[in-house]
Each structure stands twice: as C-alpha cells, then as structure tokens.
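Given next, in structure tokens, is a single chain: the form predicted alone.
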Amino acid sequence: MQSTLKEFMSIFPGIESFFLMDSGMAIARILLILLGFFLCYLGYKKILDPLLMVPMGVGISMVNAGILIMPNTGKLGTMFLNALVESPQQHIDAFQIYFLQPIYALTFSNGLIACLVFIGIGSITELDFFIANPRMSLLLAIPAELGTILTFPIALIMGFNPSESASIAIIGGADGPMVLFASLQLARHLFVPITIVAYIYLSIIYAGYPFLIKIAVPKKLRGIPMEEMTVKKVSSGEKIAFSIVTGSVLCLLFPVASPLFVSFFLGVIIKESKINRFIDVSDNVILSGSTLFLGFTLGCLLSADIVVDPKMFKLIILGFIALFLSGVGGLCGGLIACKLSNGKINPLLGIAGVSCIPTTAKVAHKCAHEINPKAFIMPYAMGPSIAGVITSAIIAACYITMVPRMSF
C-alpha cells in the first residue's frame, strides 16, 4: 500500500516535494502560494499597483507550486531560475535549464533592470516646477529622507551589518529601482527579500499615506490651493540643457550611482526631444516591459526558504519604519514650508518628497483635492517628487561608497 502511494505521488513531483521538506518549509510554501493569489487579486482590483502586483503574485504562487526534485542534483528546486550560480560555466549550464535565467543574469545581477525602469520614469516626468523652483523642491525633499537616514542605525541595533543596514535604509527613499540597485551593490545575499519588501510597501503607500496625512495635517491646511504660485513654463530646450548639465555634475560627484542618473535624465531628454518613436518605446515598451519582468522575476525569486529566514520578519518591520519615518519627515518639512510662506504652500507637497514618483505626488494631490476641489497641486507636487529621486540617489551613492570603508 505504501509503495503504491509512493508510486502515485511520484507522478506529481510538485505534490511529492511537500513530503520531502520539513513542515515549516511546507507551511511557508503554502502561505506563499496563497500570498501570490492575494497579490494578484489586489492588483486586479487596483487596490495595489496592478502593473507590478499581478506579475509578482503570479511568480510567487507558481514558483512555490512548481518545486520538484531536480534531475541533475537530486535536490529540491524549480525550473524558473537559480540565483546562486557564480562561475561562467554554471551560468552557461543554467541558461539551458532555467527559463528565466537569461533575464536574471543579464538584467538583475548587474542592476540593468533598475536602469531600464529609470529610463521609463524619466520619459513620463515633468520637470517644469522643479526647474522653476529647485530650491523649494530640494528643501521639501530633504526632510522626506528621514527614514533613509534613521533606519540605518536602527537596523544596526537590530543585528544587521553596516552594508545590510544601508541597503535596508534605502527603502525609506520609496524608490524601488534604487533599492534594487543599492542592495545588489551592498548586500547581494539579501537583495531579494529587501526588494520584495520594498515593492510591496511601495504599492501600499497609495492606501497608507492618506491616513498619515489626515492624522498629521489639519484639514484647513490640506486644502490650500496654491493659486498665488504660478508654475513657470519651461521650454524643452531648457529641460534638455538642465538634464545634460545636472546629470553630468551628479555623475561626476557620485559616479557609483551614475547608471541611475544617466538612465533617468536620458528618459527626460527622450521625452523633451519630442522624437515620437523614442517616446513610444521608452514609455510603452521599456517602462511597461521592465516593470512586468521586474515584478515577475522578483516573485519567482521569493521561494519558501527566503521567507523562513529569521531576518525576513526584521526586514518587514524595518521597511515599515523606513517609509513611515520618511512620510513623517516629509510632512514635517511641508508644515514648516507652509508656516514660513504664511500659508501659501500646501504642506502636502512634503509627502511628495518621498520619491515614489509619481505616486506620492498623486497622493498629495488627491488628499488636497478631496478637501478643496480648487486645490490642483499636482504640478507643484512633481517638483519635490523629482527632487526626492535625486536626493535618494545621492544618499544611496554615499552609502555604497562610504559604508564598506567604515569600521563599526
């Protein structure tokens, strides 16, 4: 009877693999399959970002369902990808077995996927308010980096080493590609859980930050329309010149982050050059395609062995702390700006400095518009949001350059 059952189970290797792993791993695997279903549902209902959550949910569910005994090694694995290969020969062998291996090896392990996303983001970004008011935009963005700064020592206290702590702290910048790029540079062994936590939390921002705004900012201040401040029209030539000069200066000062700077400003220049064929490719193909494969590949990397790691629970806590502190810092900066301007600046611009572009700018606009239909602050919010991308990249570059040299 037992041998018959064993033969029957061998027909379905995915089910058989459940009985070959310990109970904790099997439970985590079932929970991850259900989590994938839930993320797909939230994306389908547009409660979370569908462009990211649907492919990520599909990847999480199916990679954990598709675990089997690998024919060559006899160990449990999947046919999706192997993130542990190192030597050139191992890469060549992996390319012939795992269908996602080329995408992972050629776009993830070197940070290219983050750069592709940045090109797409640049191609949909409006620079008018930032160029017209760079000082105000930067002053609003700097306090919104509170989580990026304070999470670093908190992570050290919780037992992470300096490089891991810096990678986790970048979550506070609310910039997914930045988190991926920095974690690959500083803590490659943790880049999957750090990036997964970051992207899930970034999708929750749209639902969570409005509650923080309602708690921290009085209703009458949320509805400031900013009618007295005009958004100066900036020509395409000025935007292109600004992008080339600013990008070159930032690459000169922070060469470690130069791939991100050049990608973002290249996207802006493509947009402002008004070359329609390039614009269609950068927006509809590069941004959409890279987001699809980013979400799907990250989902396929989230297997049960990562979730049962004790560090995962700490990462979930620290990710929340980082984004919460950045939101608080941004709103404090916005309230100070409102006070100094005698009530002319809507304090919600501060939350836009948390650089999840353009999500946080949309959050600021939506919360203001709910209180006052005349408060159309989206153009103003894009300034701090763009400044937040720059300040986050600068902090990431400082972490990548300085942390490995420090002794703690």
Contents of the next structure:
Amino acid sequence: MQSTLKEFMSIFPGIESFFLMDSGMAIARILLILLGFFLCYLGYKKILDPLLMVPMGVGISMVNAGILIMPNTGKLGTMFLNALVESPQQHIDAFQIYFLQPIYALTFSNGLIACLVFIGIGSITELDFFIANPRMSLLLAIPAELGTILTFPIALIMGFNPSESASIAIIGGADGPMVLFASLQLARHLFVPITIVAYIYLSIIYAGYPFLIKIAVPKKLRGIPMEEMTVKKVSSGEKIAFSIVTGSVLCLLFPVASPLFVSFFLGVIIKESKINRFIDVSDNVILSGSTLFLGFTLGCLLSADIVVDPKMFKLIILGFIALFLSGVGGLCGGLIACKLSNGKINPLLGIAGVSCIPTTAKVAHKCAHEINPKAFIMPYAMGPSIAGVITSAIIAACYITMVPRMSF
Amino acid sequence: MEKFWGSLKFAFNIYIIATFITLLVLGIVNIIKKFTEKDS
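Switch over from the form predicted alone to the form predicted in complex with its partner chain, please.
First the chain shown before, then all remaining chains and molecules of the complex.
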C-alpha cells in the first residue's frame, strides 16, 4: 500500500510536495492557490483592476500549485523562476531552467519593468489641465502625500528598518511602479510583498475611497459643478518644453530616481510629438506588455514562505494606513481649496491628488456626478492626479537619496 | 519614543524639501507659459 502511494506521489510531484513541507507552509500554499482564484475572479468581474489582477491571480495560484523537488538542487522549487540566484554562473544555469528567469533578471532586478510601465503611463497622460492650472494641481497634490510622510515613522516603530519603512511609506504615493522601483532600491528583500500589497490596495481604491469621501465631505460640497472654471488650451510645444525642462531638473536633483523621471517624461514627449509609430508602441506594446508581465511575475514571486513571514501582516496594516492617510490628506487639501476659492473648487479634486492616475480622478468624478449629474469634474481632476505622480516621484526620490545616509 | 519623533522630524523635512521642489516645478511651468505666450 505504502509503495503504491509512493509510486503515485512520484508520478505527481506537485501533490507529493505538500507532504514534504511542514503543515503551516502547506496550508499557506493552499490558501494562496485559493487567493489566486479569488483575485482572478475579482479581476474578471472588474471589481479589481483586471489588467493586473488577472495575470497576478493566475501567477499566484499556479506557482503555488506547481512545486516539485528540483533535479538540480534537490530542494523544493518551481519551474517558474528563482529569485535567489547571485553569481553569474547561477544566472546562466537559471536561464536554462526557469522559463520566467529572463523576464525577472532583465526587467525586475534593475527596475526596468517599472520604467516601462511609466513610459506607457506617460504616453497616455493628458497634461492639458495640469499646465493650464499648475498652481491648483500641485497645491492639491502636496497634502495628498500625507500617508507617504506619516507612515515612515509608524513603520519604523513597528520594527522595520529605515530603508524598509521608506519603501512601505511610498505605498501612500499610490503609484505601483514607483513602489516597485523604490523597494528594489531600498529594500530588495521585501520588494515582492510590498509591491503586491501596494497593487492589491491600489485596486481596492476605486471601491474604498468613495466611503472615505462620504464620511469626510459634506454632500453639498461634493456636487460643486465647477462650471465657472474653464480649461485653457495648451499647445503641444508647451507640454514638450515642460516635460524636457522638468525632467532634466528632476534628474539633476535626484540622479538616483532619474530612470523613473526619464521614463515618464519620455512617454509624455512621445505622445505630444505625435509620432504615431512610437505612440502605438508605447501605448499598445510597452504599457500592455509590461503590465501583463508585471502582474504575472509578481504573482509568480508570491510563495508561501513570504506569506507566513510575520512581516506580511504588518505590511498589510501599514499599506492600509498609508493609503488611508493620503486620502485624508488629499480631502483636507480639497476642503481648504474649496474654502479659499469661495466654493468654486470641488473638494473632491483633493482625492485626485493621491496619484494612482487615472483611478483617483475617476473616483472624484464618480462621487461628484452621483450628487449632481451636471458636475463633470473629470478634466479638472486629471490635473491634481498628474501632479500627484510628480510629487510622489519627488518624495520617493527624496527617500531613496536620503534614507540610506540616515541613522535613527 | 525618541526614535518615533526623530523619524517623524526626518519625514517632515522630506515633506518640506518635496514641497520646495514642487514649487520649483510650478515655477518652471509658469516660466514656460510666459515664453510660449510671448511666442504666440
């Protein structure tokens, strides 16, 4: 009987692997397989962002199902990828075995994937309202960084070191590629859980922030239509000049974060230069392709040993705190702007300052439209949303530059 | 607790620096707008 069972197990090593690990890990694996199904379902139903959640869910469930004893090491592993290779020889060997290894080694370990997503985001970004009303856009984006600032000391007293705390705090900037890039720079060992927590929360924003808005902003103010404000026409030349000058200045100030700045502004310049072949490539190929592989590879990196790490629970709490505080800060900024403009500015524009372009702008528009069908604030909300990307990148750059030099 | 206040102070310093750089970006936008207005 025992030998039959052994033979059966040798035919199906995935099932055998459950009996070769301790029970806690086996349960975590089963839960992760189910989590993958669930994320995939939520993506399919469009409850969470399908572009990321479908590939991520597929990756999480299948990588945790497909574990076997690796013939080359004799240890449990998968045929997907090995994130722990270090020496050049190990890299060469890994390229022959793991099918996702080239994607991981060439685009994740150096942050290229985040830059590719940023090129795509830049190429679909409309800078018109931001340049037409830069003061309002940027001043609304600054308070919306509250979570990025306050989460840092909170994470530190929860037991994370300064570099890890800064990576977690950047979740408050509500920009997935930025979180990925910053955590790769500051806390490489934690980049998978931090980025996955960030992306899951960013997908929930569309459903979560409307509750915060309903609690924090009076109904009367939510329906301000902003008809009195007009968006001036902005020429492509102005947008290109802004992108190249601002990009160069930011690269000069923060060379360590220059890959992010150059990617974003390159995308914007491609769009505004109206080079259709480049626009097609950056929008359809680069953005779609990098989003697919970002979601899928991140999912494939989420193994049971990451989830059973006690730090994971703290990360989930801190991710929530970061985005909650940024939302509160954004709405406070919006309410102050509304008061200072004698009720002309809809306070919901403040929540759009929490970056996460264009989700937060859509949230602001949806909540205003629910109260007043004549309120069409989407174009106005895009300004603070773009400003949010810029301010988040600036704060991330400050953290990346300054945290490694500090001691607490 | 000292660690908390020290790190909070550091975080607020970053906030202030980021605000100044944001204002620098605002200045760049305004300068570019002035130049392009002259051109048109």
